[in-house]
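The form predicted on its own is given below as one chain in structure tokens.
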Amino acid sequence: MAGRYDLAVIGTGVAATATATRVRAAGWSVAVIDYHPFGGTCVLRGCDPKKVLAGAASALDRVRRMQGKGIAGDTHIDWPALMAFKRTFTDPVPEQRERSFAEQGITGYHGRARFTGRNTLEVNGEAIEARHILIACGAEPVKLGVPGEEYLATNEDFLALAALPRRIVLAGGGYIAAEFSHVAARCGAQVTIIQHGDRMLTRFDPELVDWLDASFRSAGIDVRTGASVQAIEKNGSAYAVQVAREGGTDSVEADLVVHAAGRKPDFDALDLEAGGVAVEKGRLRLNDYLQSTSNPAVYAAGDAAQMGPPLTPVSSHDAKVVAANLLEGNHHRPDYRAVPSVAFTIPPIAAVGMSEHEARNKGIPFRMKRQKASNWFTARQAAQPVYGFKVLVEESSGKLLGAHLVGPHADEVINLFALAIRHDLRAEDLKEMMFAYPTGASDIGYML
């Protein structure tokens, strides 16, 4: 006999859990389905464990920068101990998540979900029927389509390494490549990045990425832009990565090759066609309410929806929107204004709002202040040579359009700029604020 529910949720990550919890609290019957351990990418295989490793690497890097400035003695990363510390965050999650679902009366299913009809799913041969279905299945690495692709390690594999390999190649140049390379290099690995584009971190201001390049170089990271992986060959316990660049090909030896070339929604096993869920160019066709245009019983959130930036706060925001629309009817639309983005490199780089290029393309008159600020107190007291900013302010209103930061505290200070942009504050409003001094935030007034 089929399990019948008001809502069946595919996934147990941020968007899935937040929606399931809100709808269940309103009295609906709810089921959640996941073939991974319950918890989702961010908590188990992404944001949280990555930040644990990045925090350790950053602490080590600061100690090294402060050598001769009051800090003495040798310090290094004990990788197995760091992994054990990381597991104190990740290992308890699946059991805690399952227990939480059970306590709320949410039914959990382990296995891959597959549509069998517009309101029906199958999980491990068991039928599920639901008035509504939420697709919040997260994302998976894109296929590169090169020989030897099966040898690629995923971000999940990297975050579970029992020992750090001596030579690591990262295929790609986005968040994963940038963050993992900074961790691995500072923990003693020889790191090479193969990026097909002409620069790293294309979601961030190119000038600030250029300033950050000094940190890659000082860490000994070999960044090869304008290059693409052609094949991966296994040689015993090692690998040879064949790389094509303008002017010829090259081979890079590695003990680990990590996929860092982007992710896509994990739709492959869902059989969306059987559910009447339309897809166009790899994206679900959704209306403004995050509802399928072809099957109104189906909604999507987070990475599966692809409506906002692929970031955890967006997944949480989508969950609130979907839950409200399920419970109250379609009255709520997502608002992705001023979503801050951070790459946890060393130092971090952050952005919110419009880029200089976007503002110029839209023909918005603006004034811009940009500066390399390595001589400011914030950078000098941390012995951090990479510090700079670019801030855009609309000429007519004085409102902030965008902020782009790299350096100490950028990952925290960007949130204040996001708050200002989302609530239409003027640059003068921020300049009048009395921030605690000396802090990263107390530099804001000088950035405007």
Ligand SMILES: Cc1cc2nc3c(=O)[nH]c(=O)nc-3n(C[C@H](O)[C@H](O)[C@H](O)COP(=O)(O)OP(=O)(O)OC[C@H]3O[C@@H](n4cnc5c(N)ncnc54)[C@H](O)[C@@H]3O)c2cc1C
Given for the second form:
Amino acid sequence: MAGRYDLAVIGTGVAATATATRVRAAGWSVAVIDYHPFGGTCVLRGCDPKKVLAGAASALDRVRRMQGKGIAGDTHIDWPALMAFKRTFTDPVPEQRERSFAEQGITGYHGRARFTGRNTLEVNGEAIEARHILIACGAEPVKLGVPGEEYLATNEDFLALAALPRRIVLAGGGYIAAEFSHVAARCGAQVTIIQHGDRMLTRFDPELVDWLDASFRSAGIDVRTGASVQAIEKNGSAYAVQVAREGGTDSVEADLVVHAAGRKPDFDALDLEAGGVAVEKGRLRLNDYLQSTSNPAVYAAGDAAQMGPPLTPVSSHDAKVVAANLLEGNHHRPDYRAVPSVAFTIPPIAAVGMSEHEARNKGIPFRMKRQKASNWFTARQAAQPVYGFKVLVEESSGKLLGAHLVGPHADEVINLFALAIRHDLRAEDLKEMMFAYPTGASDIGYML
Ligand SMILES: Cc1cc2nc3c(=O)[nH]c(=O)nc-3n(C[C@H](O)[C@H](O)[C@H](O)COP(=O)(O)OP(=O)(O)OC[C@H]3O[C@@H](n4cnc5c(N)ncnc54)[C@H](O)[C@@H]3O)c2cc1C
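Having displayed the form predicted on its own, please output the structure of the form predicted in complex with the ligand.
Next comes the full complex, this chain leading.
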């Protein structure tokens, strides 16, 4: 007999869990399904374990930068011990999540879900029928379509390495490549990034990315832009990565090749056609309420919905919207204004709101302050020469349009700009704030 529920949720990540919990609290019967151990990408294979590693790499880097400035004697990263520390965060999650679902009366299914009808799913031969179905299946590394791509390690593999290989190639140049390369280089690996675009981190301000480039170079990371992976060949326990560049092909030797070339939802396994769930150009066709336009029983949230940027706070925001629409009818639309994003390089780079390019394209009159601020106290005290910002303010209203930061505390200070933009504050409002001194935030007044 089929398990019958008010809501069946595909996934157990942030989007799935936050929706399931809210809807269950309102008295609905709910099931969640995942083929991975419960918990989702962020806490098990993404943000959290990555930040544990980046935190250690950043501590080591600070010690090294402070040599001769009061710190004496080098130190190093003990990779197995760091991994053991990382596991104190990740290992308990699946069991805790499992228990929490059970305590709330949410039924958990392990296995891959696929649609068998407009309101039905199948998981490991078990049938599930639900009034509503939420697709919160997240994203997977995209297929590169090159020979030997089966040799690529995923983010999950990298974040679970028992030992760190000596030579690592990262295929791709987005935030995963940037962050993993900074960690691996500080841990002693020889790192090469193969990026087909003409610069790294294309979602961040190009000028600030140029300033950050010095930190890749000083960490000894070999960044090859305008280059693309053509094939990966296995030679015993090593790999030869064939790289095409203007004017020829190179081969880079590696002990590990990591996929860092972007992520997209994997809808193939879901058999969306059987569920009457329309897809267009790789995206679910959704209305403003995150509901499928072809099957109103189905909603989507988080990375699977692809409506906002693929970030954890967006998954959590989508979940609140979907839960409210399920419980109260379609009244709530997601609001993706001012979602801050950070790449946890050393130092971090961050952005929120409009880019300079976007503001110019929209023809919005704005004033802009940009500066490389290596000589400011914040940078000198941290012995971190990479420090700079670009802030855009609308001429007519004095409101903040966008902020772009690189350097110490950029990952925290960006949140204050996000708050200001989301709540339509003017630059003057921020300038008048008394921020604790000396902190990253106390520089804000000088950035405006
Ligand atoms: C290495 C890395 C670092 C990141 N760092 C950050 C960061 O610093 N900050 C940030 O905001 N975001 C970061 N992200 C992005 C963030 O992790 C995602 O945006 C977020 O986790 C998406 O949550 P979700 O609930 O939409 O999906 P997920 O958490 O991905 O959950 C989807 C779940 O669905 C399951 N699933 C998929 N298909 C099926 C199926 N057919 N049947 C059953 N189950 C299925 C999957 O196993 C998965 O567990 C990072 C991502 C990666 C990969």
